[in-house]
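A single chain comes next, written as structure tokens; it is the form predicted on its own.
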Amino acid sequence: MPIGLSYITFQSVSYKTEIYRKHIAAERDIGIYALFLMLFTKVIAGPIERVQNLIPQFRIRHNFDFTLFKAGMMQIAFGFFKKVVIADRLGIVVDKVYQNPLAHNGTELIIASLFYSFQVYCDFSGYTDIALGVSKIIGINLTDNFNKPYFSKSISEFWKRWHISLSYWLRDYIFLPISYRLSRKWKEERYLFVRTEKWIYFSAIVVTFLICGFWHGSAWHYVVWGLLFAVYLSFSIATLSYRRKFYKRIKLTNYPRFFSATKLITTFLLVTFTWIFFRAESIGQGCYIVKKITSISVNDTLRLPLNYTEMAFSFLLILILIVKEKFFYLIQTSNTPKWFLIIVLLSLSCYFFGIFIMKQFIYFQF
């Protein structure tokens, strides 16, 4: 397949749709239009840029800005850290276990599945950090594709924080048009005792995530991954009023911190469950892994490719990532000596602790 085909297609569809809706005028400069589609920092794995954000930046003269240089270099350095130190290290366990789940017990599969949640995040957001950092250095601001997604307290919030440019593309060009079309056709107030607007939401969200699943690959396990999110979101809307009453009845809302932590953990576990089918090679393998996980035992022994010290270090890296994203999401670069010190430390960490096995970014295949 041609490199970056899907991302170029998404941007082309967006461009033509925005012209059709008369939100923008057609670009007359073929060089600027080509640059919009093929800007090297984003062409392979996004973000999916809108015309309104990107093309106006091409008409501005960009001079070297040391402030942008420092911010870009910091983002690049941490992007490489997430990729080669965290993602590729966790990938050693994930690849080994998922290549032959029949040979592993429930505990090993749980660890591999949890590791994959952080691997795919660090891998994809690491690439995005590098792309955004390089773009900043040359004076171009791209859309930030991630905003602490694993701190989400609902599936809806997760998709506002994960692969943001794709989420909003799906919303604007698939979900909302389908919803609008159905709202014009379905005139009854209720169908089967359910309000029509809920049926419209359910239908639109299923189609949207069905397409999202197919975009990730022409295999049914990707479709299951997408439909699971559709089920989560539909269930959330259908039971919203009942859940609110239930939370009040058991007085869970009287403990806001505990309630917030419960929602955060639940959302993370639900997302991790979907990643099982995303990473599995087939629906059957995904179902087998889920079944094996439910048979977890305290007597399970660990036969993983990393020893106990390396496993402890892997969990430490995950903890460092969580703390960094929670308290230091944006690393300040105004203090140049401090900026230089952090850059050096990140570079040395990549050199001494990085896994260099020529492993490509996961989203290069989509």
Contents of the next structure:
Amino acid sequence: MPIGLSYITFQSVSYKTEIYRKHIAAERDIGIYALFLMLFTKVIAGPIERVQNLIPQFRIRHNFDFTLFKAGMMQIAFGFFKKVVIADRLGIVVDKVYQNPLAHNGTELIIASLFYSFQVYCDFSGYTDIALGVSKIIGINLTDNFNKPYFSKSISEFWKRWHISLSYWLRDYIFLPISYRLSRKWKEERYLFVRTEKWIYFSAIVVTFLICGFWHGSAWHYVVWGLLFAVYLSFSIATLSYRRKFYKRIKLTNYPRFFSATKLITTFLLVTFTWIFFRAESIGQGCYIVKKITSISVNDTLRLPLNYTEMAFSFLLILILIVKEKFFYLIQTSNTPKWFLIIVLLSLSCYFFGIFIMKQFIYFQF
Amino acid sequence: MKSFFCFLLSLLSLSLYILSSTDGLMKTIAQYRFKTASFLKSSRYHYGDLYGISFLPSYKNEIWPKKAFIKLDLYNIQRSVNLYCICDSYLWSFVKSGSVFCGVKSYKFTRWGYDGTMEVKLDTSQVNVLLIEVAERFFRIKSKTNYIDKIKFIKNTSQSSYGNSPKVVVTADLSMNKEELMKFYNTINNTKLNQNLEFNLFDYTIFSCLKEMKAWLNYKLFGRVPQEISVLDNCPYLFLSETVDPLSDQSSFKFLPDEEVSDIVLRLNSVYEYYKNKGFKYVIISIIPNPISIVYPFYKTYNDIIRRVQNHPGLIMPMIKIYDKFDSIGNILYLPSDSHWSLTGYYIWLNEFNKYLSTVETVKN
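Moving from the form predicted on its own to the form predicted in complex with its partner chain:
After this comes the whole thing, all chains and molecules, with the earlier chain placed first.
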């Protein structure tokens, strides 16, 4: 597949739709248009930029800005850290287990699936950090694709924080047009005792996530992955009022911190469940893994490709990632010596603890 | 000043990119950097190729003892043999000229996997010997593919033209043919680009201490070594993982059924017949044992491929039988941090092969 085909296509669709909707005027400079589609920092795996954000930036003269340079370098360093130290290390376990799930027990499959949740996040957000960092150095601000997605307390919130440029693209060019179209067609207040607006939401969300699944790959397990999110979101809307009543009845709302943590963990586990089908090579394999996970036992032995020290180190890295995202999401770069020290430390960590096995970024295939 | 600096930086980056994308240039630079004693010296192979991959400090050994070449009595024989060789790095990295071979007048070789087809114009009035040298780790794989596509025979039109450079057939088509297009594509999309960039930017002795520190840290903390390398408990040698992993075709421990041995022998016989019919007076094969087959054969169940082939009653093709000798001598024949034999191993093999060549001479005379 040609490099960045899907990203270029999505941007082209966005560009043409925005012109059709008369939100923007057509770009008359082919160079600017080509740059919009193929800016080297984002051509391979996004973010999927909007014309309104990017093209005006091409018309400004960008002089070297040391503040932007420092911020960009910091983002690049963290991007590499996420990719080579965390994602590729967790990937060793994930690849080994998912290559042959028959040879692994429930505990190993659970660990591999949990690791995959963090691998895919560190891999993709690591790439995005590098892309955004490089862009920043040359004075271009790209859309941030991630905003602490594993701190989401609901699936809808997760999609506002995960692959943001894609989810907003899907919302604006698929979900909303379908919803408007259906709302004009379905005139009744209720169908089968369910309010029409809910039917519209269910239909639009299923189509949107079907397309989202197919966009990730022409294999049915990606479709299942997308449909699972559609089911989660539909279920969430359908049961919203009942759940609220239920939470009140069991007095969960009286403990806001505990309630919040429960929602966060539930969301994370639901997302991790979908990643099983995303990572599996087929629906059958995904179902097998889910089935095997339920057979988890205290007698399970671990035969993973990392030794115990490295397994502990991997969990420590995940913890570091969580703490960093929670408390130090944006590192200040105004203090130059401090900035330099952090860059040096990150570079040394990447060098000494990085896994350099020429492993491609996961989202390069999409 | 700022513009000049930017221009210089761009020029340097572009030069580095072009250099790292061009195989020919890289080959020249690599050859220079492996030989030079200056700060540009590459440390990759100086202490063994396996050390060059792993950088484990405990395996840092000088691999080239400066020993004088031992000249044997056999070398006094008149040189009248044309020796052709299909070989791999075992021979290629040790044999620089045909003078080390007894009675050999001219020596021509092609390497498995590196060089293209060797063009050969056989003068059948002379003694032509073909040596097929293959490392044990590749022997099984090669036995499933073709041995006969490494030599292209050019018809002989005049006597004793041996030694001239082979004729190259040039087509008159001046447009870019498919091969040239591929060559151009490979230059701009060189698959070795990362490897070459690393070689050009970081493969200097000055960085070795950092590489060793990383290797040591990862090995001690996580038991991690590069996936190409295997470190076995209580064994002071590094091995190529492919030769250790029983699932790999290159492994000394992959189960080898009798039927496969018979198939290999049949294939060798047909190769033998093919080259004999093409005009080689002698065709001989030599299989160089994997280091692990000699140093640590009890690690798992050794498949004993070399002995099983050489002792097979159906084998017609002559073979340099070195396995038993190597087995009796053991460790000193291989280098702890290299995937090849030591100078001693090479000499023992050379001696055996020269003994064979001396019999070839006797037969001819």
